[in-house]
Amino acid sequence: MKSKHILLLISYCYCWFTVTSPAQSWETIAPGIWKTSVGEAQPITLVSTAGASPDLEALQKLSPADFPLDQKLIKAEVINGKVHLRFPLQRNEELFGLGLQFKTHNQRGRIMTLHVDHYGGQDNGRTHAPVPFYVSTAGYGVLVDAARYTTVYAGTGVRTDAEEPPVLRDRNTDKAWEAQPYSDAVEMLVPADGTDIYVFAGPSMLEVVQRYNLFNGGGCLPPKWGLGFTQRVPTLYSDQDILKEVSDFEQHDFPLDFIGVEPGWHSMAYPCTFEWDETRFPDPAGFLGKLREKGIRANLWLNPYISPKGSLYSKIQPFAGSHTVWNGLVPDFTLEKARLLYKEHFIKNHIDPGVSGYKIDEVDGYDQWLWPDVATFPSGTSAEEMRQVYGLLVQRMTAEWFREKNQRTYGLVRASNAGASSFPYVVYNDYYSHKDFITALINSSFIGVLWTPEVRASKTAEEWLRRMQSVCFSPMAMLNAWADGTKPWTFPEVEAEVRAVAQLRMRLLPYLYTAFARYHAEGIPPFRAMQLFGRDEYRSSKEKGQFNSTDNPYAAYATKEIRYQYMMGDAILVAPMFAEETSREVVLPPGKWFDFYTGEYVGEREVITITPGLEHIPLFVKDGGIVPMIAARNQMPGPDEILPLEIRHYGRSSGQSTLYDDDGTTFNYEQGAFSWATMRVEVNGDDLRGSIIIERPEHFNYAQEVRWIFMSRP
């Protein structure tokens, strides 16, 4: 009788520790998107924390697609309280995504533990946005919606029951022996007793990313002023120091749309009071009003940890975690009461007086700074989960405050995660490798976040100019002078060139704003990897066959990790230069390409070597590309300005593109207060003719008489 009880107990334990998700449990939740769950439902996930609603109307417009993987080869089990996941890999697949990485693009063959942290110089998964989403060159994507430190084996483990086991080789005699045998699976370990899994169909990598972004509400549409130039001032600047800084920008004829006010605005920082220092800012509303009279917005630095000297301290204490950060309370923002207390204080003291946005610092790491994993929170959320979602919580909370005021905002954040596509925040950090910054900018396009390669300092005028050129072709053109007070004209010998590239960014407002509008409406990243250029170059291997130089020459570059170049919008290829480099290679995709500045033909479906000189950042436009521009100016236009429009056409083929506009500051576009225009160029021999058709001209803030410039006219 005793032996029967033991057998029953063993059987019971096995059933409790191992749970398998059947293949037939995949549910279609939107066109081209499927979901399944394994184990127990989790009280907090990345997607639920972000809280976005899928844009079903936009998803309906994408290509129809079937489930892109063999469901029998997807395995999901809960073993000893942890989720074990396995997804199949074909031999020629490359994998992109899996967080904001700084040194690598293709993640196949790598092992990472996805953990919100300050980036420490290694692509090991500890990073500012460790998004557990990957997209494959085979035309699909996978999201594991776990607010946990998830370990990913991206084609490294070899199972005894592998569908395609590696070839057995003898190291003694076979020169083809490899230390890392071939693996036919992505495996993940989630330290939780359940998780949700989403699969996104293609057929192209771009459409996978579009579906992922639209599932998360679509990309953010910043205010126009957010796309101008921003200067973050030294830490202890006063209101008078900042007003003088604005005057200096005017004297140097340099663009400026918003000022970043660093920790000195607080009466105490690290931890923060969120209250104005009366010695440096005796009249905050008056100061903010003076900035607005000059057309300048203010963005306030903060970390969310409340000082004992702050008036919020006693109120938030019952809703804070067990551990402090820099002696400040850590609010549990999963609790509505904590969010409401912050909302009341911030709106009264910041937003109502005229603050336009925030820089959310110190929500990423290091471990010794933030709460430890033994911390507890009043909601019952674990310290690990709180670490993974804290950046999402603060982004969502602050963005909602501005939305309720019908004001768009645009700010900075140090930590993000899956689900953040619609948040008006750009990720940044304290790392400072120019080349790695460009790698991060490219990788951000796979995971639904924005990244800025900000400028802080340089050893030479050449490096200064090269960094400035890059940041002006990124989601936020920012000089971060909080530490040393640098200015755009710090190196006088390149001041003119720095001013020219900043003004070029301003001139490209119609083009750039339209790219963000498409991010919002279609999920297409405004700055994106070459692998996401177009809809045909990287279709699934089922359609195109094996990637090779005969069937699909450009796709062969996927395995080479196309480095340090990316697309801005649909037409412009950006190829930054770096200090001490006089030449570089550029990979030109299919189709003819032309120099942005001269309109001259440069090549087609090939690798070219360029020697551009110091003056310009290399830019190339595809054949038939249409680039709308405005005249150079030092501030982005207001809602009521009507601007002359210049439209450039490149190449010798007919072309068509769209141009978006709205008031640039409010959410009225969600009620139909916006305009799309169709720009066309017809080519008939040597005759080129441009036309523009404007929908809802009452919301179109450009003159309808257009100046057409045909850059590549024979």
The other form holds:
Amino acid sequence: MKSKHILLLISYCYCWFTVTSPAQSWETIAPGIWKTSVGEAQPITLVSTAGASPDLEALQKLSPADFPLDQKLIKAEVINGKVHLRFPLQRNEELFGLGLQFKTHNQRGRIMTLHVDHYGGQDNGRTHAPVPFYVSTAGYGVLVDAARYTTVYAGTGVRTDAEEPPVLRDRNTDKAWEAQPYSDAVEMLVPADGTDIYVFAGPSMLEVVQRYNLFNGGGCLPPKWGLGFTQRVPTLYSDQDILKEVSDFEQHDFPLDFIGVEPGWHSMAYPCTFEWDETRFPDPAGFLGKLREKGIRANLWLNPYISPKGSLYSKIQPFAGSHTVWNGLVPDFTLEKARLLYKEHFIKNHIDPGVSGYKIDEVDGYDQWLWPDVATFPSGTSAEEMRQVYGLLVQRMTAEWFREKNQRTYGLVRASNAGASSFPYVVYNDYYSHKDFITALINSSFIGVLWTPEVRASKTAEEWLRRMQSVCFSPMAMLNAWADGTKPWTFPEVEAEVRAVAQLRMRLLPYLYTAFARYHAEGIPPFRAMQLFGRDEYRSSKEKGQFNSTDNPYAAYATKEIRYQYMMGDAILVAPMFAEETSREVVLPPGKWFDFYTGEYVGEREVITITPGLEHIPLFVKDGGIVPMIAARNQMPGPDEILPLEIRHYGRSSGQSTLYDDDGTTFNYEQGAFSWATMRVEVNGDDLRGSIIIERPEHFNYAQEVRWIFMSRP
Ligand code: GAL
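Having seen the form predicted on its own, the form predicted together with beta-D-galactopyranose (GAL):
All chains and molecules follow, beginning with the one already shown.
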């Protein structure tokens, strides 16, 4: 016993390690990305569990960059079996990311324990995607690749040897005394005896995020149908109820691309059998075929916990954890055998008959029903690690099944983590604050996940319309009627406006699909925070010098939390409205901005107050912005359709933009079956001219004859 202790002590001393010699310690793994390892190598990490390969070719295209931090100031030590980390912070830095938070953007000054869980109303680190990655306004990012409940002190702790200690103040006499004194570091406690750390260079915050996403394989490119409207039907709907729902959508002339089938398709749910309920779905393949005849796909709800009534139960038993969830087994998906059993069953019973995707529920928490931290798993993976990666494991596994069939999927998941950028899944939850949903949408852009502010029910027609407007400007336009059976036309007084915004989303397909293609190819999030808008507008403090009101023209924008507005693609600024609010402020970044609907000039580098009517979600387009659109339709186009294009130009400046296309459903784009077009508008006084150059026109499913619309022509 004694000798074991001595041995342990020696090994701790060995792991006592401070990163002081940068050239040896930080390995360059791609331009602008460095890695170091502290202490013992861990069998499970977030990035390795997600399993994406860095897109080195795309990373090469980003500008080369120097290591963005003073390496001497980065400290990493293993003390008593836990990693203690310390990264420097400058006075003006703000920190974004650190998981999917719902109420705050800037995380500086906050303490969080990053823990996969259902969001409980507080930004304390327990959330659906507690990604241990932060992006600084100083133009760099840090990822601590630990599948652990990592505690982050994001500029709160003050060491005796601080580089920049806080001012000493006497509370008796000094009104400026602060309970939370100034801190010059981000510190983290990783409850493991080792971890990998990555540093991502900018110089802009956008480039940091691009590098992060490309390192994780590039963002996902959904099938086109995934960008259409989706309705999730009440839990106990049968095949006939669903077919009736589809024809109701037709009658209401409302867009619909896929139906979400909630727990009632299982013969038993919570835990699940993954077998069709014969009373509600007597002929699954026939039902799925009928949906497809109408151009509709089906997405199946599940939680991964297998019921004793399911045929998989006994097969999974040897590969399941020590604890049950609602009496269901928890498969250890780190084991290939467990994955293969699911694969065989799911492909045979769901995917082959025509299912197009899944909604992966309950992989986040709550503690009361998930496995506790004392649970064990046959692979030896700890309960804590399993909790942190379970959502990643199920996303990866299911995404691979579809990929093997050369079929793209797009689904929902309630837990994710670092490494997930390329997964075709959108995070959602049961929380329902409209404003906090928008905060989450903005925050998702810093951490490589997608988020939908799903609509369920509303108290008033106004709230309904406002929620529908914002969900149509998010990664997944979804009405989740699992509990209450709401329909888009539930409030007849706003049915026309709801239809109009859903159709506007359909019209924007070429623009939106291109935004996702850039997420894939360049790592630029399709929906993103204002801080990630462009490279010049939000240059880092380092490049522009310290923020102050005299020499940095962007100070007002870069140092203030910009709430409730975001970019969709490169050109469109979205400023959603909320129920009972008739006016709002919109922060217009540098450059002139124009109203999307009228083309009128609205302002430039200023905060405007708008009083929009109910009918529209406020949208603004930057000067020279180019927005390719199609005619309104209720379903996304199939691979053989050639659609007429309408290309809008806004403002008074010349502009250039790209338009991506491919077959919209397969992975053939990875073998070169895609097309990029360059759209250009030249402005010479009153003369505006548009042109388009199409590369590989055989993969371009739009008519080459384009209708140009100059929205801001005097
Ligand atoms: C919840 C989920 C809802 C709905 C419901 C069905 O856990 O968040 O969106 O799917 O289960 O029981």
